[in-house]
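The form predicted on its own is given below as one chain in structure tokens.
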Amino acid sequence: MKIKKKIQQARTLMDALPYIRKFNKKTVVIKYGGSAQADPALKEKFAQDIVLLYLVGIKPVIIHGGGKKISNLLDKLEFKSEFVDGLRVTSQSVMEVVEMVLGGNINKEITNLLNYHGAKAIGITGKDASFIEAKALDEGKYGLVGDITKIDHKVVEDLIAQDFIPVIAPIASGGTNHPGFNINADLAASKVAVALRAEKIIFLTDTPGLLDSDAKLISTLEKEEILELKNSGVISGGMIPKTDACFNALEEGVGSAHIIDGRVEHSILLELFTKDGIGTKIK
């Protein structure tokens, strides 16, 4: 038995070797959010699953969340959190708050975590040579949101080139003197898969992936049909602003985008790997 146990382990790795050698020396952005980023089992998991994939020769980028540890600083403050079209409004001192939280506590602690599990990790914010700049969305209606304007894909694209692992707050530069932008982690995701002319963008979030009017998994669909499904409501709320940075991503060139869940163990490896994968791969 603990041959035939064996034997099954290899076939395992000889089923991933094809999407190994086709995906290696590409690079895919990671939006690392959801239970994922919360249950320290899951932690463990995303940052194994990361290191195979940078000790494969992957190229992975995280860009990350934040907001429950966000709001819950902010109530601990005694901080008013106001959302207004789902966004976060951003004053000069909630901004403080979330620049501390993503680019300090939660970006150092998925840089430590890859750290501790072998590999090179760093970590950024927009912020860091400015490679991400910024102008308020909307005309300053949610404060201190930002409307991506530039990202210098170069600044990455070094610390790739040094086998380190990027790992990124998505807070931008507002020019000089100014607090900085917070932006929303998915449209960041997005951008920088975009400028880094990524192979794959992938979505950990608290879902199976995208799901039809039956509430069963779509395993692929065209970037098309993502405006089908908003315009007939089955794409809805939070699923929202993912597919429409899925849907921007591909348009600008990116590979292919994956909408997956991230409370599943190892979610990232079985996407990758596996020839149907776990969730919605949208081509």
Given for the second form:
6 protein chains.
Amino acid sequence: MKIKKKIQQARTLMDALPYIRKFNKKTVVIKYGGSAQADPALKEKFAQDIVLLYLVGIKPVIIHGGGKKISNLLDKLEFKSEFVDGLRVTSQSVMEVVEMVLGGNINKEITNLLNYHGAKAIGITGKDASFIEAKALDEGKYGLVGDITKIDHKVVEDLIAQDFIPVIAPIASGGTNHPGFNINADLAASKVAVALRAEKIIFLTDTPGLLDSDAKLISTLEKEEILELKNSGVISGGMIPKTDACFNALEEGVGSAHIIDGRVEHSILLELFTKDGIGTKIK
Amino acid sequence: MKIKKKIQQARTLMDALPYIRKFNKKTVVIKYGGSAQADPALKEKFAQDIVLLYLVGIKPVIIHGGGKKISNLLDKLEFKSEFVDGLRVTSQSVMEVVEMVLGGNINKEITNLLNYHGAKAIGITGKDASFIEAKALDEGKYGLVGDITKIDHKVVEDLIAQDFIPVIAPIASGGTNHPGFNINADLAASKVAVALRAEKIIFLTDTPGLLDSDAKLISTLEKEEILELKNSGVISGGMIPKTDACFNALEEGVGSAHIIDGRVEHSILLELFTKDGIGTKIK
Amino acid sequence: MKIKKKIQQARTLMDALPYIRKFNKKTVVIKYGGSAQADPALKEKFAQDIVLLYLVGIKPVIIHGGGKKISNLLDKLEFKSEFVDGLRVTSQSVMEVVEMVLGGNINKEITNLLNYHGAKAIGITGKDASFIEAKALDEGKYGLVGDITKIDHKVVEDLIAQDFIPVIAPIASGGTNHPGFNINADLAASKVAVALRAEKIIFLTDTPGLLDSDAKLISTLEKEEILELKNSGVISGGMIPKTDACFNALEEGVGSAHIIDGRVEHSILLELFTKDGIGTKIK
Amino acid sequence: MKIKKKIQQARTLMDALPYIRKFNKKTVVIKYGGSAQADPALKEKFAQDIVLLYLVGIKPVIIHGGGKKISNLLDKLEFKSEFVDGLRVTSQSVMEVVEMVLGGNINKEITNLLNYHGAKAIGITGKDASFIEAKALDEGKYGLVGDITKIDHKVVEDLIAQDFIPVIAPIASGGTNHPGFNINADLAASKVAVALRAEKIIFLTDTPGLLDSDAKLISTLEKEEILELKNSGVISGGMIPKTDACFNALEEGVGSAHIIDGRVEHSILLELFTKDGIGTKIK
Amino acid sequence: MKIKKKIQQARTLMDALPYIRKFNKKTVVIKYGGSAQADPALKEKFAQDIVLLYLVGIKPVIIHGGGKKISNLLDKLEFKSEFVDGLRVTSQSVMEVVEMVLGGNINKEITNLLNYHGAKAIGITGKDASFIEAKALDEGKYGLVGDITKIDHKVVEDLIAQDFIPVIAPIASGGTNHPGFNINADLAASKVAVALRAEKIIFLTDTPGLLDSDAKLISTLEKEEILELKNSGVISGGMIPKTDACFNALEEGVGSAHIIDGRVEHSILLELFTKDGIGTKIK
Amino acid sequence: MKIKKKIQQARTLMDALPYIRKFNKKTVVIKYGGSAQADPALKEKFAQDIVLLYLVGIKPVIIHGGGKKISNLLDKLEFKSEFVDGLRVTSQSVMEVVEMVLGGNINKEITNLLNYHGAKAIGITGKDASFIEAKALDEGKYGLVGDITKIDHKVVEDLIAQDFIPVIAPIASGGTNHPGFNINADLAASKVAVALRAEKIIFLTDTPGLLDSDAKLISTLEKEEILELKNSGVISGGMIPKTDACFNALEEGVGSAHIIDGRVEHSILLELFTKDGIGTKIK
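Could the form predicted together with a further copy of the same chain be given as well, to go with the form predicted on its own?
Next comes the full complex, this chain leading.
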């Protein structure tokens, strides 16, 4: 019967109540990347998740990456890339491409998507009001790859206070007449979360979370255990910067850090609004 | 599989998104009565519904009745009642009992229930800040049964602005040294909704809604049709004051009026957050 | 001659000027009880006093008791009472009566009275916004007699900021599905005064104030002297909780505590607005 | 007995309650002049009256004159005066003396007096923020005697909003490099009252009020009757500008105008806080 | 002598005083384009001008174009362009390039430049908070070239209220899953100026202003004269959309419109802060 | 050519940009006296300077003296003066003259001048809101010459917050019925600057600044060097109180103190807005 199904729906809604209550008016920083940012269907779900958080009184802040699109455009433009330590050295012309793709294309695409699901999103980069400042990483070894030196949290807080959802591209201001810096999105997310004294930071990845040596999902982890897992090689490769970013955020006062599977639809809701979440929670 | 079930839950949450968006920051007045107010399990569900509305940014205002409990206490105290036109004449001593039950017992019970589900509810009567004023109905034919003459909406709005959920007992102030008036809760709800320029008014009843001459639920109704249904006798008895209250609210600018089945758990959510609702909607 | 008498009146008004100046914008907590709450003429004078304080810029907060009315209703309902240590054990049914009388009858009667003398009073109990929380006193020896564990001062301050006079019934919230606690009004007044960092707390009693061993009024007293007077038996009986409440308030930062004769008309004004006051002032 | 006398005092205070309530948050403009401004004892009483109004929530605005002190200083400085139509022609040097006496001496004396009775008074002239602008009266026939062309009410309202009592000397700004204008204090008071949409304007004079042809005090008067009384010669001499100022104020929306006897101590309180007042009330 | 030169400088500063006073707190919309946007030295001067306006209390809003850079990138990417009515048809891939260049490159470059001269600039496009909405121009004849249908002025005003300088790229939001629209920057500037009820709109061009049939600068012009000049062919080519934008802005309430020579350094200051300005002023 | 000259003007404006940026929203206290206050042309320039500071977002506070005008009026009134330690003993009658000249004449003249150049100035003395309190200097040796005991910075800050430029006459309140005190304007300026935590204090004098033993201008000075210069007699006479005032201000946290030549037109601008300033800067 129809009414019974409706009641069942209402009960499901009610299961979310304790979480809605718990995170009310709290800031949650979300590093958006991977498949969740590439697959059209997942993009829709992501936007729905964020707008739901926004409407139930949570304060989401999005920081996105943009790897593949940058490479694509660089290729089309036939830029030759030099690599050092496995990192592409960012020349001034590469930086221009990075900025166009991150700030002009991806950033506004996400912003637009959120707005059309009912949010009031604003897309910014660290150059806006110069709110993220950086210097060259390792004295310029990688060109315009930057190391964040300062975040002006008031700029972001003012936007949140006016009910905007800030969508942030990982670009930093480098000073007068400087083309700016390309910064690692994971670390940027971590530092923004710290600056905003966020309740949570969530990393959307293309893995189920942190896996132990038997490739089984680690549901919860103390931040101290990260070091051991790195030493033992369980954490490796692309997961290293993410866990470093988690560690840094937790060290500086963020409530908890989450590495979740962006390939699962509504993964953010599942992490925030269900009892065990779906990925790895680091405390 | 577990993750699939969770995703299903998230999808259900998403079904509510358009409604959450639509009623964001809107005031919804709810006349609370009948079984929903008597049955312990339904009371819990009611409180959950209201707290959910509150947390997702809707502004609920509750107005309650209290019929049976008043009769019970009058009986225990062995008060003899005189009836005129089927209405119990409210003497000064009866009024005292009415006020104790409504303002001291039921009002605070609802308030307490909401608070313990995570709201910030405050229980008031029309005597608080004298925000509801009345005069004797029909020149005192029924004793201290009152006819509302004025509602000071600013008092309620100020409380809402401070994030309170107002829980209102249907008692009006009658002036200096006056014991106050007992007022009809349905009409009080209607007038409060008008004064607050509410988006919706919802009546919780012990029927599925308005039924047509074949006892089938009427899902939607234009307010003009109410008159016809009354003339034809389809609307009768206790439903008359409720439909009158609906008519009055709609006439004075409230967006829509709903008569729903309080015996169905989460009926408020079902009405607000699903496509067809569950009771009768009058526009 | 008429004009001379008027001038005399104006001079009397002027005598109050230094006190009006001194207490401007200060919070004064008043424990209202005894004859002042029972005698119709004294009730009027009390209301006038409070409204005058309110209009000249003082912030009054009222906490009332309600002993006799509770007993009356319990008697009418033929409740049998068990006594332990001279205290009536509060069962759940007794609690219901206590709450109806305190929260539904007395509280609203005072609120109404103040409003009709020109104030904007709001009647609340500790259950509203759960602003007073308690646990069972002495592990439940006296049933639902409570021991205050927390007062959320912000709730009361917000109401004061909106120009309300809070009128508080001494009932505390006990948590989910809990019927609440009956709390001692003197102690509640003291704790509310502390939470609000009040300038003064005034207890209206049916005695001229504290009397020394020769039954002579003690005009002023250091708070340390209370202990001596208790040891020597000069303070005894019902005066013990009141002096304890005074001591507690002063210890926690309230400016001064006053025990005055509520049987004297305008006793509050006399205490606040004349040089020596009329009762006992404890510093 | 002492307590009885105190109660009598409290009752007197209570007689003022309805008036305190009535004028709460209302602006009252007071033209201060005559004996009340000259006699040391009356000055004290005046200051007490104003501070009492201020503390009980009324918003007083003072406008003063200063006739004799100006003449005294002009005499000492051996200025010769030319008279036209009975008015002293105000040359630039006379204007300088007028400004020193009004703005430097009298204005600050009143301000100081009010402050030391507990107010927060600020002394200004029409030159401050150029809030009163004027042009020469009758095309300069009387030199720098001015005719008010504009009052910037916001300047005064802003000061009131910061809890200042504005004390205004009747001098207007005349534009760039202009020495300013001497303006009639009665008319200035009237225009300020209109600009502030005051509840009342009160003129302190050295008469009991308006007297009828039998030299009996006229207690109340309709504004239309002023014309008749002028035509019949009952209103004459120095009373003409005062009644004109009253008429103008009432025409432009001020609630009532009062001409009272400044020689009576506490005359302002007597007028505001007693049933019949003491002078003439024009409606 | 040195001091004399300094005094001369101070005098020059003083010449600007009347203009600083006149435009205090007024909104001035500036269409930034042409050489002023291409030449490094002129860019610096432009930024200095804007920051000076900002610091002296004027509210600048920048709208920029970006023609050549878009063509350059399209060429590098070897996009073939179709032209209709002389307009390049904007396909979805072209739109992506447009958005990257305008929103990611040029917009942030200007923002950065302003910030490093001491402003607090924020770079946005019409997609942010969807504040500019458009539909396809001429039913899609030119692809994703848009026709503005709505501007949400509150978004921009909120940013100005937080002391941001908004730097706006001429891109509009087209609705759900829509890639957005490319909009004419001149018209966008005009519509934004109207929506913000701006005091002035200034167009930076590569001409001295409007020239008459003898190629002489027209200093001032009534808006009605524009039509004549168009009819007579004096206004032609690229100047037509600019004059149309001026006309539209003036029709809808903007105070004045200015077409000035962006090739002259500090041209904005010269127009705003000197007596005759330097270009054409249309009233 | 005309345009070149205009551009030169714009460049001059730009030279001021770094200083405008640096002092934005900062409070600058200016002791106004000497020729700059006497010479009509210099008065105009002074007013222009102050209004320019005001419009570009700096918060000027003026404190003035008035020596000669006081002497002139005392002479005209044939007051005989007694001198002690080279200071005129201020009797009550002298005080009255001082107050009339300072508060009534000079103060309002400056206020008026500023207003007519586009500011919103308000003239006050220490008696307004009793914001400067003093006691007799050296136990009354000099009569009513006062020694500042307290400055209520909030009064001045509130006026600044309402966009007023406070113009302060150096008179202090002395308590009830006290005629007030004459205070040294240099010291008053210093103490006001400290109370307001000003960025700078500037003394306008009739010398080029501090001169060394060769009568050459000392451009910058550490505050510690003042003592040496006093000991060596380089600082002497009227410069002693000024340097003492500077020293006091710097000791208590004011950013820098400046002694400049008020005889040079636009000297305030030259000091604030050019690289080396024109007088002596003490850090």
